[in-house]
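Take a look at this one chain, the form predicted on its own, written out in structure tokens.
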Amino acid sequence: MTLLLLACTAPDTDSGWTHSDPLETGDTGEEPLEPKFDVLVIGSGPAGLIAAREAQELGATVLIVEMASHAGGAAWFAGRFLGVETEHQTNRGIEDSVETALSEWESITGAVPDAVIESFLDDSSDVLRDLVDRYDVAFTGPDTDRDAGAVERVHTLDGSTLAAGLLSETYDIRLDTRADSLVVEDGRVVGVQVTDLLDDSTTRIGASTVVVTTGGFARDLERVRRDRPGLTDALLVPETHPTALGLGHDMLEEVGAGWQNAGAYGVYVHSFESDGEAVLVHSIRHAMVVDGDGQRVFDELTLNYFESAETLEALVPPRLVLLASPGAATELAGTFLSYEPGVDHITAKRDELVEAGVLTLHEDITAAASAYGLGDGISATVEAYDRDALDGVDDEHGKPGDHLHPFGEDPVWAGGLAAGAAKAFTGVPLDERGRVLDIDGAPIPGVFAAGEVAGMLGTDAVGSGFTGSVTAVLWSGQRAGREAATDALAE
């Protein structure tokens, strides 16, 4: 891998979105900024790296600016890709087609597919094939997933393989460099003002076009709550990369960018909270989950899907508590997430979760209910659950019988569940070329975007989201890089 480091070398919706007038801000009043690069890419995650690659292959000069001390961003942790009509499916005799995926799209996302979705699905096999042919990326599966349709189309890999592949290209990258604002001259974005995070110096870098690939805003919990106000009073934790601060959204807002698909921030209610971070919980399906009144409100298996957040939002107050009998608790484990390249996540067993303070042990269900302030309904809930467990049938919610474990008079493990803000299916709108649209739906000259900053694909046809969205990040990055280079080279 070769990186040329130009500076720092250390390894109007319900969303609460506010707007400036299009292209009114961002002009520093300094001398006109001459382009030093054809394309300037903000962010070196998967969308940014592949955008830079595509732009370079068209002959454009490209600079990437990255606020972290290492490149790759969330590419290091990517795992699941959606692919239609892939060679992996063919090799396993799985029948799939773009038409089939389109017919399932509304049931997957709750949204009617548009031309962007059709193009994305049509190209998805090429996105995966590119990674295999170019970087020798190995996928496992495909498998089914409730949030990807009935067909086996979710392909999985080790994220470090993806990052290493993308970073094997030659790029100009400036690390430890935060993009602060887009520079505007004569109604066009002509560059970026940046801060060197090692010495706090600021400078303006000129470019014919700018591609914003700064990711989502999971770590701006105030913005997440504005986007999903039903989670305002819920325990909410970020469940993604440390650079998911929403800085790209701030920059684009300043030049009048619009907003699409409000309320579709992807949230999973399958975490505990530790020092403000998400601890993913495994085998929740074997436990029982109740609301603040001590009532079960769903089949616990659904906690691993986006609909769990909708259930949480409907509760008053929005609160869920996990309770595990000895039989269920033997299955419990958690993952403390790591965001350093090459550093594995830490898996913790039940007793380690107790030691970490995210799971607590109680003498019986009464003691657990008292500790978590559960309502009087908990007694009847446990009695019904124990009957169902003995009968092997969940009459109320339909959870499979082999996942039911009776409580009896035994000790109980308990933990308050947190909503994990995972990924953005909401963001700035894009046109069919990946150009950022303003509040009136017109392209903002000189600026493109890709990935989570645009809600994956820049269209509200992604609805509530889908599993395997890394494919969308790469696809939209390819599009933005090509189109930004085409515009720049035509200047």
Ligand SMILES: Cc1cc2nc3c(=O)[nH]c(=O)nc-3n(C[C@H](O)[C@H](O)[C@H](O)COP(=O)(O)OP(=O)(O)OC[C@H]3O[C@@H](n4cnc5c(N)ncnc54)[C@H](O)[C@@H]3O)c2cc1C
Given for the second form:
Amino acid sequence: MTLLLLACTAPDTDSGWTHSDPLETGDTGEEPLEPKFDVLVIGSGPAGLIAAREAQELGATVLIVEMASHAGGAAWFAGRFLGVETEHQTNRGIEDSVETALSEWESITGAVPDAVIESFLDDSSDVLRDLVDRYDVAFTGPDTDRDAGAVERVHTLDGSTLAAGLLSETYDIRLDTRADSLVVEDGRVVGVQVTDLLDDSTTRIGASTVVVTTGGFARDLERVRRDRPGLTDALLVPETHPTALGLGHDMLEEVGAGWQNAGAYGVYVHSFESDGEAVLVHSIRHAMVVDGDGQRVFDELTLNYFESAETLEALVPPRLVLLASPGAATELAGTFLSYEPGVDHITAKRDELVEAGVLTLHEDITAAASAYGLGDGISATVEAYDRDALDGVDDEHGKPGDHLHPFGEDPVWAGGLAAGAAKAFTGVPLDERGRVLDIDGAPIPGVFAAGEVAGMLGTDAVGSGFTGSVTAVLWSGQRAGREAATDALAE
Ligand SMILES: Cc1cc2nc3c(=O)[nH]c(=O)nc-3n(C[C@H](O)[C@H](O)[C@H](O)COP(=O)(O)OP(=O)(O)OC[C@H]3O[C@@H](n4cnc5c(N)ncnc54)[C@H](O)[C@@H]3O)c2cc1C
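Now that you have shown the form predicted on its own, what about the form predicted together with this ligand?
What follows is the whole complex; the chain from before opens it.
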């Protein structure tokens, strides 16, 4: 038997990504790896934990390796869950069905739903019920959200209860242990090379099947720009979990994995930038937002949605500048996100944002426009905005009248908006069993994936994405754990 540790890459001319062919990698001369576990799960976020749970319930021996010093990944922060035909909906008299959700799917995501989407929507109420019955996770709502369709489907939860619930199961988990590469023998993934981050030692762990659940890649801004080249000149900052480094993507690319749904990367444009991090802006809807030409380009209420990234790409630098008159600025505030479980986000009031240099205060709109290098168009834009504010009707973009506040001669608060790189709806492609597909669409033997590393569901039928993706993460995690255990136990 030949042992192959993977490194060799070849360019994939279609996507610009590089891939390697496991069959072309060299013999390292190391001893063959014996399977110590039926299933080895990389990452202990919601996808990894639920995958491990499912595999264990089928009788598989499971090891989880986690690079952080605590388990749970970004589950600690997830707050919104997409559910269709749930008891919460029924109890509130909300009429919804999988058919209705499917009929709205294209308008929500821009993609035609496939069989994976249908199964995911169909099972979403069971995923929710499991969390309620097994872990007492409480859900409120549901409410509507533009990225979840016209029906109230977005159920709100406290992520810490989700993480604590999933972690109440018994797992064999190695913290502070980073997976560095997949080990392949005879074209099959047979284990993982890991580094113990406490003493820097490396080992190889054998497993019959490996499940990669390493989350997204928002912290690798170079990869984000490669995935979405239009963002190259935008002020781009990560707006997600510190371990969203794309390490799982690197490992999977090295064994020849493909890439699906390129560019479907969740980018929010509702943040300022501070020390390379996103500071979420509150009450942005009351401000006026213009591009480098001084043109107002959309209803400020829509800035929170995924498709705002497309608008962003089409704009004149410096892209988006927020301008707020005293009437608009009263509730202006920001949130510095915390990624420590149990540590609250920090909210900064308007004047604290000025002190932090994130927001600047100017004598009037002319001074603000000059400070941000806005084009001549700003005078006409402000004139029109002031007129609309007095009339209470946004002629150009239809923003509700009570969100319009005239500038006049008053002081102005201003700030350059950053594109917050958040979650990935792009990633490695999966088949209907959660197996990772190579660049030719064939499953790579021995390796499964779930959650954000696979763009949530491993299919491009998620389009530009949807609100409440933690449902998809849990659903795909269950599938990967179940299928990986089934394959391992059949060996
Ligand atoms: C502040 C915040 C708010 C959010 N709000 C929502 C929301 O309201 N609704 C929603 O649906 N989603 C929300 N999300 C996103 C959601 O939490 C993620 O999409 C989800 O957690 C992804 O799950 P995952 O298991 O795929 O990955 P993650 O939760 O990111 O877990 C991946 C795990 O893998 C580990 N890992 C990575 N690489 C390696 C490696 N090489 N070796 C070992 N371990 C590794 C990481 O340390 C991490 O623990 C939010 C995220 C954040 C950060």
